[in-house]
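Single chain ahead, written as structure tokens, the form predicted alone.
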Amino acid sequence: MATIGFIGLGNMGLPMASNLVKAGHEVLGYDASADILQNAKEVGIITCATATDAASEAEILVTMLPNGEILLSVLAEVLPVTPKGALLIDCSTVDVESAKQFHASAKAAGLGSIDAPVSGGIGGAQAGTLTFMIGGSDSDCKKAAPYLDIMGAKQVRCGEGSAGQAAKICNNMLLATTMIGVGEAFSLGKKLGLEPQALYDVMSTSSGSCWSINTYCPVPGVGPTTPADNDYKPGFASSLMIKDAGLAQVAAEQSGQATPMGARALELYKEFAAQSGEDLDFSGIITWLERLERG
């Protein structure tokens, strides 16, 4: 069993940290929230006053931090305190050049580094089911497999360091674009008399079947149970959805790539939290929708 640092213990990382404990590893978790930290202590985690009191023994240090700056922030209070040899997995949400310095920084330090965001929100990360999109060597790749194994069902190699965060935000700004359009096409079924059922059994069997109408169907009572038959409470706020499609925007202005739908959805989105969507899971704006005017 190892001992494990845990920086970050919000809606995903206390979870996360928690399946650590069930599988018999000390886990050494901080959190800036008083609070929170009281819920770590009730599920086994050994909670620490300062980042690096988590740090200072760990083995595997573990990092869910809710964007780049907070990251490379932490990681520079951090890194002399973690012993050598140790490894580092960040499982936050970042932009792709902070993802790379926490690279460059874990190496010159003598840790081992692996970018290693989830997909399957608050439920993955309670049933131990998410999806690990992996950037690093194949050395440290496999290194943090057996937590990861714990954490999630499935892990995902994507290429060497800031690979993981790369492919999270592609496959974000893919999930915004197509939410938007089931949730489009269901409004527009609805103007035109369909009832929902009927137009899911034909879209989730047909040539516009997508993850976001198969698994995530934003209708009430459509589907599998998804957020929208708990009047929308967040599962993937819509606020976070913004952050990862602006992280794919910054992406795409440093690559040079055209991605107009995704810059398009990001704008949607923004309009849709500006008008009581925030706090709302992002399949939400389909109530949005469905109040647009035809321009």
Contents of the next structure:
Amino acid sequence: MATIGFIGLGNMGLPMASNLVKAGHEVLGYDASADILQNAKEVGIITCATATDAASEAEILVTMLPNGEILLSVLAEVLPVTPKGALLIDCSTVDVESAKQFHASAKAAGLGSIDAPVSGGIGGAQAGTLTFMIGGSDSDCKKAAPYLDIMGAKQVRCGEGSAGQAAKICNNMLLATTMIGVGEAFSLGKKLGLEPQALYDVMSTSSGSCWSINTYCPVPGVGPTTPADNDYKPGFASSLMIKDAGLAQVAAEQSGQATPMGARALELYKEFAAQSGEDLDFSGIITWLERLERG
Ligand code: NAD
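Can you swap the form predicted alone for the form predicted in complex with ligand NAD?
So here's everything in the complex, that chain up top.
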């Protein structure tokens, strides 16, 4: 069994670390919040007073932090004490440039590294069914696999360092645009007098079908049970969609790629959140679209 350091025990990190404990690993955890550390103790995590304490004996060091700036500042703290040969696994969603710096700093310190952002949300973290999108060398990915296997159900190696973050933001930019498209189609259908169920039956089996209709339909009472059936309680909060769609725009700007739909989707999500709050599920944008007047 391995000694695993785990830094960032929030909504996602705590259940992920808890699954590593349940699998028999020794997990030394650190979070900036004292309340969270108390919860961590209760699930068998050995809590540490500092990030360096969590890292200093780690064979595997997992980070699950809010953004790239925090990731790099934590990294600067822990790299000098992390044992040579240890493997860093960053599961946070961060910008591609920070992910590249993460890999470069790890390499300079003699450590292995993979970026492994996740999809599947808090439910997936609790159930151990996350999907990991992975960037890193073949040997580091192989070394990480048994640990990711405990926390998730699927691993997709997307390429070398930072490829996991790149894939994550491309996917979520697409998701932002499809959810808005689906919301618009149902809103127009309603104005044209269509029953949502009839439109669902057509669109979910026709050329417009996609995950945002078939699996995560934003209309209550239609299709599978989704956050729409629970007053748009997340699920995947709009604040997280705004974060990911924003990271996609930063990457688009830096790489010189035009993404007009992605850029517009980000603007629309920001307008929706400003009026309806950032805590609603991202599929709740349909409620705002339905109210939009044609200008
Ligand atoms: P969260 O805010 O609940 O957790 C982040 C934790 O990091 C907090 O507990 C915070 O106290 C801690 N932290 C902040 N600065 C720190 C520091 N310097 N040292 C140690 N700990 C520090 O966020 P979350 O929902 O757990 O998300 C974590 C990451 O996973 C984010 O990058 C997010 O974009 C990504 N993600 C979240 C979801 C989701 O559904 N929540 C889904 C996919 C990906």
